[in-house]
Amino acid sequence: MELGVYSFGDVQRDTDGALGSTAQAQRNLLEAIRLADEVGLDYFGIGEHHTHEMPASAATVVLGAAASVTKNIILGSAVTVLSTDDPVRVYQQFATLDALSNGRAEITAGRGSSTESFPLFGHSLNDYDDLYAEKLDLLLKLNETPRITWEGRFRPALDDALVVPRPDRGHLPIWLATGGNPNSTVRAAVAGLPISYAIIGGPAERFGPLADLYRRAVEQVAHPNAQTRISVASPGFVGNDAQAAKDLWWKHYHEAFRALGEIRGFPAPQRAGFDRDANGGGALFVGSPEEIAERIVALHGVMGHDRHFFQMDLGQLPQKDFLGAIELLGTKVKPLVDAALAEKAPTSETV
């Protein structure tokens, strides 16, 4: 099981309580990625956002810097809002990152739950799904060949265009991200892509049927080059003491969703709902290393996923607490998960 972290570049507050520097948020990201690599985590993803609170708008720049100060960790997007970007530039940027990191780059392509990039880059929300479908098609074709002839509605046509650089391994890993849409699940299977589920609320086990749907669709399509993997992205936080971790993270979770609710028109979360989702089988993985490891293993029994990564820095969580949680995830949670899954793995005598 691969474990990791994802972030939208959460901005800290200064000593007066005002939102701090968006520039410092980028430096904080780099510090977090370096630590994640040092403590043995497998993956770090940066999700594209364009707000003051979450200003991680240029993931490949930060990941490129991280490539020079890390050795093993996979560096990816979580997600690239493909609908409002140019697939040619996305491919070139991540192929460059792949070269600089010696083959550690990945793209996770999604439509994005936030829509601020649509007016920013001159796109209409009326074209929400059409933009994504067309640009995903182009991105996948770019991954197949360095020269491409292609025509669509939303960007100029390509006539035997050369797209470089190219990855040493021949292609880039491209994941399809979804918040739980069955159509997206089937889309990933038809394209032979690995799928990444964002589980941000409610019982996590409700994604079990979607994982089953994905595997059944993969079998029916029989894509010749299918990369059938499942990952899970969850909000979460790890602390030495389970209750202290929940009490600390609740304050920042509440602030993040209170502010978001003011924009999108939903009420601030209540502590009772948070406690329901942060315990047992809920979507919020908050607690001690032992508790988080047990819950990851339990969800693996339902979904069979092979990567789980967590958003821990939200609601202006102090950087020191973010770094402390990363360290616990790598040094405490990962060994517990690996040991538990090794015990469950079939042996040659039982197969």
Second form
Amino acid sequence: MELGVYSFGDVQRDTDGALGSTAQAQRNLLEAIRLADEVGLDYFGIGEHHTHEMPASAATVVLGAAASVTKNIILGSAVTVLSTDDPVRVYQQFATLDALSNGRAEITAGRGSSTESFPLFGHSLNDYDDLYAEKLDLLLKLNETPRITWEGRFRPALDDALVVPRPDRGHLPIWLATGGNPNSTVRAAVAGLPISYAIIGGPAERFGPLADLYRRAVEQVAHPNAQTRISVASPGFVGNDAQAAKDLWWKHYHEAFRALGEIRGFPAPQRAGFDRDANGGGALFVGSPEEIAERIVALHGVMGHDRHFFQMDLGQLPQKDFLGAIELLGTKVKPLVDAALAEKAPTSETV
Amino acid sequence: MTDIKVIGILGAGRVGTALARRALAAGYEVRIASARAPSEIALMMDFVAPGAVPATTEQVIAESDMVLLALPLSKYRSLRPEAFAGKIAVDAMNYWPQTDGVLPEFEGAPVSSEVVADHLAGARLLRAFNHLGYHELDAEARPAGDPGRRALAIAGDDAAARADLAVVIDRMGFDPVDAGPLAQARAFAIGTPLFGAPLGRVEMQEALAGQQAA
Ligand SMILES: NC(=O)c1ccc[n+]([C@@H]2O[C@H](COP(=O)([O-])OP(=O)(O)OC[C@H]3O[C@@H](n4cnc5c(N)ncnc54)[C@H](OP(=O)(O)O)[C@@H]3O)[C@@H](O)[C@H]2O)c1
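Form predicted together with its partner chain, following the form predicted on its own:
In what comes next, the whole complex appears, and the chain from above leads the way.
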């Protein structure tokens, strides 16, 4: 099982309590990715956002810098808001990242959890579904061939256009992200693409039937070049002491969702709901290394996922706490998960 | 009072499939339609709501005693009003300009269901299921009498239809709370303290009274 982290580039609070520097947030991201690589984590994803609180608007630039100071970690988007970007540009940037990182770049395309990029880039939310479908189609075609002839509604036509650089390994992994609409699961399976489930509230195991649906649909379609993998993205935080980790993270989680709720018209989260989701089978993976390892393994029993990665820096979590949690995820949680899964699935030699 | 046996659901997304699971668990027959052909959602339903029968939109409306609307709000105009004549239709749709885009007819409308009701003139239109997250439909259903049972509000101008939906909601695992005529749905709209709040029956009644007085 691959473990990792994702971030929207959470800013810090200044000493006077005001929201801090959006430039510093980019440097903090780079520091976090470097540490994640050092402690043996497998994946770091940056999710495109365009707000003061979450200013990770140009993920590939940060990932490109990370490529030169890391060795093994996979560098990806979580997610690229494809609907409001140009697939040609997205492909070029990630193919460049792939070149600089020696084959460690991945794209995760999704609708994204926020919609600031629509007015920013002059798109209408009323075209949401059509934009996403058209741009995904183009992105997937670009991954197949360097020369492309293509026509659509939202971008000028391409007539035998050359799109470079090309990844040395022939193609880039392109994942589809979904928040639980079952049709997205079918869509990924039919396209032969790996799928990334964002599980951000309620019981995590409710995604078990979707993972089963994905595998079954893949079987039925039997796509020739299928890259069928499943990942899970969920909020999470690791601290040495379970209760202290929950208490600390609750403050920041509350702050993040209180602020978001104010914009979107839903109430601030309550501690009781947080505690329900942050314990047992809930979607918030917050606790001690042992607890988080156990919960990842339990969810693996239901979903059989290949990768699990966590959004830790939310609501102006101090950078030192973010780094501490990354370190524990790599040094403590990962060995526990590896050991537990090795025990659960003995290889043919050991049977 | 109508004897509800078959529940129809338009929209097979997050909300539609969660409603299908609750209705099946409550012992109803379920018909469900999406924007695609029934054959295209059959596999999906086998996994996410086994037992729900995929059908066309027309079939769902014609064959059901009550129709739950769980499609993106922007698609409400695709519904043919004639098909709904005399039907109980339950609007679970919300207006979220931040994700749906701006829909001019809903701008400034205190209750989005009133716009839907105008379009589906002839339907016995109710508003319910809109004030909780789809995953809570699965996670928070409880047997009657459970102290942690969550309340769901119902608004609509047809009192008999409200009573029919109350029976369905109760069997689905929630305490129905009658909020009265459709205009009262503003008391549990987006941005009100009730929206998204996990309230029991008494708390919900008090909160509704507070909102309605305000
Ligand atoms: N998500 C929540 O927690 C929540 C809670 C309360 C209320 N709501 C409201 O419930 C509604 C549905 O939300 P959702 O999250 O379930 O959306 P969703 O996951 O995107 O699902 C929408 C469903 O509607 C179907 N559809 C689209 N056009 C249709 C048409 N003309 N006829 C029949 N079906 C059609 C889609 O079919 P295809 O898959 O074939 O495109 C899809 O199955 C929205 O109005 C939302 O505001 C959502």
